[in-house]
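Next up: a single chain in structure tokens, the form predicted on its own.
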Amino acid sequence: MKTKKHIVIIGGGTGTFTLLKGLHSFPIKISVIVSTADSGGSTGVLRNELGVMPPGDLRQCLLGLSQADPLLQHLFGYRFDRGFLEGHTIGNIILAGLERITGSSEAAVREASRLLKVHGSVVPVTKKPTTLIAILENGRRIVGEHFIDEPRHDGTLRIRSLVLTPSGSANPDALRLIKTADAIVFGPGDLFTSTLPNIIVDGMAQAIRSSRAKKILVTNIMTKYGQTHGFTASDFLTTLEQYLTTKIGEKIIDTVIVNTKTPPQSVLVKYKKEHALPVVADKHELARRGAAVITGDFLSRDPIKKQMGDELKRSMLRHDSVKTARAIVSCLKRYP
């Protein structure tokens, strides 16, 4: 019997929840590593007043790999919009409730896991929750990932660099991970906050450069004020390169997916309000820096909306999660 090809996603968040779902559809082996470092809402208060992982992107990724009842996900995704629970999903009290009946947030995992018949691999990058800071241009340090995903600072400023503490090692589990992948998918979701807190944590680069998977950046539909302000796709490239190696100019990336659909008039108008504009394909500087490059409509048409109760900043675009999960299987079949 022929092996199911291994797909690695290294993120978190919305935007890995969507490509989720896209990938569903395809006979292959899913599994997510996902950042410890979140900080904002529900998932903020949890782990500031327990003690626990910060359960909010796995919450997500779990959904997102979901075969359960259609109500039981439902129920894991509900949230609160009044009273002393506001603002609190189901799913993140249910895994902060496993964590602590069970010892450890691998435990959690793997019981949630259970509940939500989830096809695929769910990990934390570390086993224990971190603290993200970003040190900026200017060298001002930004303490914590929801201060960084909502700035309250100047957002043109880039981010010079990025530090984890404690900055522990990469939990075993999740460098297992990267060994066994055919491919390795960075985004969709924010570079800073979702992806490469990921890579920072002791191992992770390394194993990556390792791997002999090929290595697939999706790009994000919009640039973010506060992270990727100003940022076209080559510089997505760049930033996510800079992290993976210690050598100038080494290329890492195999692939670069890029959306090119222009987005409704009326939804840009909203976006320019939050100095955010279209993530431009720049596709010649792309192949100079000798990555492959896969352009076109990735972008959904299912209207997006925030639920009540939720305090965070959502994007209001998303990728398609089928167009998007076909490009990524396209590039097992044209790098065997």
Given for the second form:
2 protein chains.
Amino acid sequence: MKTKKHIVIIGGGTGTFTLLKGLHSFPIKISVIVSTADSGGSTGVLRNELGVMPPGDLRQCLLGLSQADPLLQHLFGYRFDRGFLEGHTIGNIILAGLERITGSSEAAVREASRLLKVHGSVVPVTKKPTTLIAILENGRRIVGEHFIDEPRHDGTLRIRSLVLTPSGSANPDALRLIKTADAIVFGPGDLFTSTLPNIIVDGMAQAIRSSRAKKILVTNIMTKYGQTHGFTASDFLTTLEQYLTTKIGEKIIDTVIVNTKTPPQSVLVKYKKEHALPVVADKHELARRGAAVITGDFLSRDPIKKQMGDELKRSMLRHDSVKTARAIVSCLKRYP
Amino acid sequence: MKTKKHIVIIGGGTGTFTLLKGLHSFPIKISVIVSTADSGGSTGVLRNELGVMPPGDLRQCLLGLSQADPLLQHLFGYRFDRGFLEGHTIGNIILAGLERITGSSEAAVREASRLLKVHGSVVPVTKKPTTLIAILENGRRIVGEHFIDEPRHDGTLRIRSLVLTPSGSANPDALRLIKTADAIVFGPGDLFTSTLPNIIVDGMAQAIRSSRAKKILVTNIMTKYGQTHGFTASDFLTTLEQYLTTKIGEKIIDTVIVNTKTPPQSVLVKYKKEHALPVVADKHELARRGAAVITGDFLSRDPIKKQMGDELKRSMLRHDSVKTARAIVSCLKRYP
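Would you generate the structure of this protein in the form predicted in complex with a further copy of the same chain, following the form predicted on its own above?
After this comes the whole thing, all chains and molecules, with the earlier chain placed first.
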């Protein structure tokens, strides 16, 4: 019997959720390594007040891999729209409660996985919550994931570097997953607040470099003010490799998956209000960098299910779960 | 094949939870009819802010009948002890969420029952939440279950009458349960805030009177300031029958179960601070009233599990689940 291929997704957040839902139907083993720096909204309140692991990204990844009946999934993802619970999801509250009951975030994730019939593993990248700090090109420090995610500063400024406090060493479970991976997928998701907060954890970049897995980057559909403002697809690649490599010019990423379908004008108008533009697929530059490039229409046409994730106005555009998953799985075949 | 005997418990709250846990192991069908007037603490906030059925009593009854694995039960009963969620139980939040998602309290209870592997039925006595009003012997109106439960007025004053607003007609499911019951059990629990709020619902007293089921009253271990201050066991009987009958002197209750074991002095001291004394088992008076009396040691020695219910200081004393259940089941044999 052939062993199943093992795909490790690095991220958290809505982009990861979408991808996991697509990967579901393929006969592969799926693991997710999740950032522990999330600090916004419901998640921020719960981690601050209860001292628990930020639950938001964990919740989305667990839901992405859940085979539980639809109502239970709906319940876990349900976000209250009024009263003192407004903005909080039941899944976040359950994860916080499980951690308070069991005394550990690992046990909480394990028990939530059991409850949600999760097929796959969800692993926080560190054993303790971390705080993300961005140092901007003008030297200013932005402390806290949510202040990077929803900037109150001039979002056209590039992020010069990203650090964690405490710097935190990688969860051994995460390193073990990377070791046995056949493919490691970065994105789709916010580069500086979902993907990179995993990679800057001590031991993670090295483990990824040493891994023989195929490394796949899924670039975002839209740029994001305060993070990837003005980024082309190759800027995503350059930035990611900056954090992955130790030597200038070292190549890590094997394949870049880039959407080339232009979103509907009506949606673009809304994004433009948040200074977000479609990510340009600069294929020549990507090819020059030695990465295989998969382009195509990866745009989802499904209406966004409000209750399933941390919806922000700018998340109206999503990757198509199945098309993106299919492109990723095709990479496994390319490199047998 | 003999059909299982059907016991209907009328109540809600911690007393009902305790009894349900004890009835569990007997081969009987169990149903609970639950008050919808609960308005204190977590429950009050959720019903006010989200417009849902008060979840507290429903949660306790569902847990009392749950066969789900212990961690899931623990999770459902878990009460946060800090932060903005302080005092709220996850089960209350889940019930509120299920009602918001499904749009009906019936569907919410049904889905929660499925999740918790509930063996038996839990039925709210009305289809919409109600507000409880007590009219005291001095004519003062106390509006809201929690102001009766935790009185700010002189709690030595007797409650002259109890009404609901809206008066609310009985949930047809509740009436159906009463019709098929072999036994109907009143208490243990707060007489004026758990038991009677079920009975004063339009149609309930009549259904109980017409039912051929054996009617069993379990009196409380301690009196309660503001409700049953100074009550003996026969006062419980008199008051209950007052609300059940239409004719003076009509007898409804077949059996009264009364604890006669004196609680430990150290506990009594604490209760005394809340003006609560042991309920005196005035057996002669009960016998004179034509009710069979079961007396004995019904005091629980188990440490109170804080997370399982709405713990108030005065709930330190509980009925022993198994002994009380056994006494109730023995009544079914007495009247075959």
